[in-house]
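One chain is shown next in structure tokens, namely the form predicted on its own.
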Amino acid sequence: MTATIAKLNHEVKDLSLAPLGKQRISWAGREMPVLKLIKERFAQEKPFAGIRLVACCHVTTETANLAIALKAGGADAILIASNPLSTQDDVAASLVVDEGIPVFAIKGEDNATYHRHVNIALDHKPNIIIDDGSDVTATLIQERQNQIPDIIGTTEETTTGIVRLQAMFKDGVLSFPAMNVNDADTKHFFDNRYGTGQSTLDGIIRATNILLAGKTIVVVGYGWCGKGTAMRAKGMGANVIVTEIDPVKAIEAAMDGFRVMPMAEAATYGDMFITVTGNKHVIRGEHFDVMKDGAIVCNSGHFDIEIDLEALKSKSSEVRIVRPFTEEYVLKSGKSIVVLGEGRLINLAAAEGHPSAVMDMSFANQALACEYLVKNKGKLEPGLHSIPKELDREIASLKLKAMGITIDTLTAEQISYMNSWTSGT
């Protein structure tokens, strides 16, 4: 093992972590029965034999197990890291060390890293991309268009990767098909609700170790993952406002019991805020200046964009850090401002991301997508492409079967009724 280590191309913290990060991509696997089903399918069929395939994803254990399974399938695969803050290093070190896996990947890289990264990925000329935020397929158009006619298809799965790839569609640089996995319904129901809802009040509570019961959180955004953080929020005993710029979402959000106002008006109340839009500062300058002294900010969307951390800076006498993750900037008004995670994806920087049970069938769908795209190579028009719905509800069969669960099936009678316009009243 030490020779293949010496020879694997890879940039982790710390190999020496990889037997803790081994048992812990064990514990995942455990609540992963869906993708554990398509490894097996995968090691005997080797859909991906011949295959350079790059993931950039958040490096967990659940995204370990996914490269273990693609890797069963015959890919020749590396991973790198979707977010600095993001990867967990044990996890990291043994997919090195005990799966083969190149990693380039780091908690805490700067920026700089991080982009060497995306192309150090880009060198290996993938067949196949799995973006986490489309930064690899946007810095591939932009960068290395002698590269495109390698690309089979990419695979996204983040509502901010699904908007950057429609605005490349919409600029004609997309030039080869794109598996749009967010949209799954076995993905945005399960991950982005219940996996983002539980996974930021996680985060939240690790870095802080507040009391949300009787706190007033505003949730800024009422996409699927707005719609969990609220719905948890509230579960907790949170008094929970919602802003939103839909106001089909926004009387969604009114009926389910939350108040909706403008981010003006909810600045003023807040005790804690929770962006999750995929948009550019959604909290800004003005919004700070009207915040209660020690109100939290955090963020749950892809990127740091959403909290306009400049604005506070040119705002702030002092930066302190008060905890792990957890910065006080103090305004020059004299109020404080309390940021989590430096603005990123607080249930990953202070947390371990969404739990293993809902990733089971989001990386289902990671896994089924890139076997489709090497199944209809050339078939498939660019652009972006919903996940086959047969494919949608296999992945839900399984999961029920794992839990369980048995749900009824049409009788004739049924289906005949269903098939015809000839029964009324």
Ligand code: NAD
Second form
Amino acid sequence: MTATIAKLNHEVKDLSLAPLGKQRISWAGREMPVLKLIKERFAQEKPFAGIRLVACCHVTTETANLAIALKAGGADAILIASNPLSTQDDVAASLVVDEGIPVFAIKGEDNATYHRHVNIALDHKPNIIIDDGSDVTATLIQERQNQIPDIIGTTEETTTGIVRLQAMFKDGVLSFPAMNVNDADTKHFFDNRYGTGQSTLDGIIRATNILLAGKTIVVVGYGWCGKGTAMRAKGMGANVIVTEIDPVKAIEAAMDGFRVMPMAEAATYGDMFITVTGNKHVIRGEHFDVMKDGAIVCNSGHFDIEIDLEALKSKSSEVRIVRPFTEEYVLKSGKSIVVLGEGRLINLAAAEGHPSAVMDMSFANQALACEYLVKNKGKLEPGLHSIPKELDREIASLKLKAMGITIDTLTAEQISYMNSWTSGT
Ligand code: NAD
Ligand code: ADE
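Okay, that was the form predicted on its own. Show me the form predicted together with the ligand next.
First the chain shown before, then all remaining chains and molecules of the complex.
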């Protein structure tokens, strides 16, 4: 370890993991061409010179590429984990050793350490916060009001974080602009749907190595993540049941070919349950009571609140680890229920999160949202702001180009037709 690294503030598992992390960050970068272009421009233009930035994200190879792009743009950036179980320790090490970026994240850190890291992030006195779940922003508002004048704005990328920001705004405590990255089409259409769809099943398979074909899988919630998860589970040969509370989403699921029913009924059929609602206790005591022996439950929603594990614990005589990220709860009734990844997002706990190709677009949005905040410093109203449509379209165009796909453009006649109302039948 060089003297410089020793001096660099950090808290990671093991700096000697850096070479593996560097290799994997570079591999992920190959699938992130849009972010690469943005990084190259940032390196020229230095939009973040003099800006202190905190990123609270899952510390993955993709996040590393984002952090490197922000640093190339001149940001004085530090990175903390947005979830106790999602950190890739080799990546954290490489960011410290190879990139000189302070990282505070250790896979498996306890809640106290997680909150200490959130406070270390705020000690950095950020001007911009990149949040994933809004824990840094909530802590700032609850405990560090005196730092609010330093804030130019925040960016938030997950659905749950946006719900929290909306609640903060409603309570009159959100006094700075917050960019709604989740709202960008190039984010939720792809990250939430195809990213969560693939990586959730990846996490389940890595944790259990079970065959999905022929299994009855209950997907709880048919929003963007639920649609992707149900679609991919069906593609793997599972019989998918959907549960919902929104009548429109329930019709959509039914017309997409899934069986739809209340959880009380679905609980009796499922071999496996995947929660993706962002809501609390969508699987609870009364559902465990009627589940089959050996049923597997897991979550891919942001927080570990979707499955009522306290209720399950109270019904159990023993909890044993049967594989990494796989715990068997032996119920007093004699049957067992298997919980994956401690009820935390299974795609990041047991696998590596979304593939780089989708995070390319999510993080292009994050990077451009940060630049937009700096460019519009002092001009944006407090509250949530969508990513401007032209940035969303620019990201989509760059992604298409990188994928080698060209599309049609409007003819002059079509433009004129679309702008007129006089020609009908
Ligand atoms: P969404 O709002 O599009 O969908 C959530 C759905 O859950 C809605 O249709 C809602 O009606 C439904 N729902 C709410 N309560 C329910 C209940 N009790 N029973 C059944 N359905 C219920 O949100 P989304 O974008 O799909 O995100 C869902 C969660 O996944 C959020 O917590 C989000 O932050 C998280 N997320 C995780 C990842 C990941 O990497 N694992 C990626 C993106 C989003
Ligand atoms: N959220 C979901 N997948 C992710 C990934 N690969 N990196 C960072 N955040 C994520």
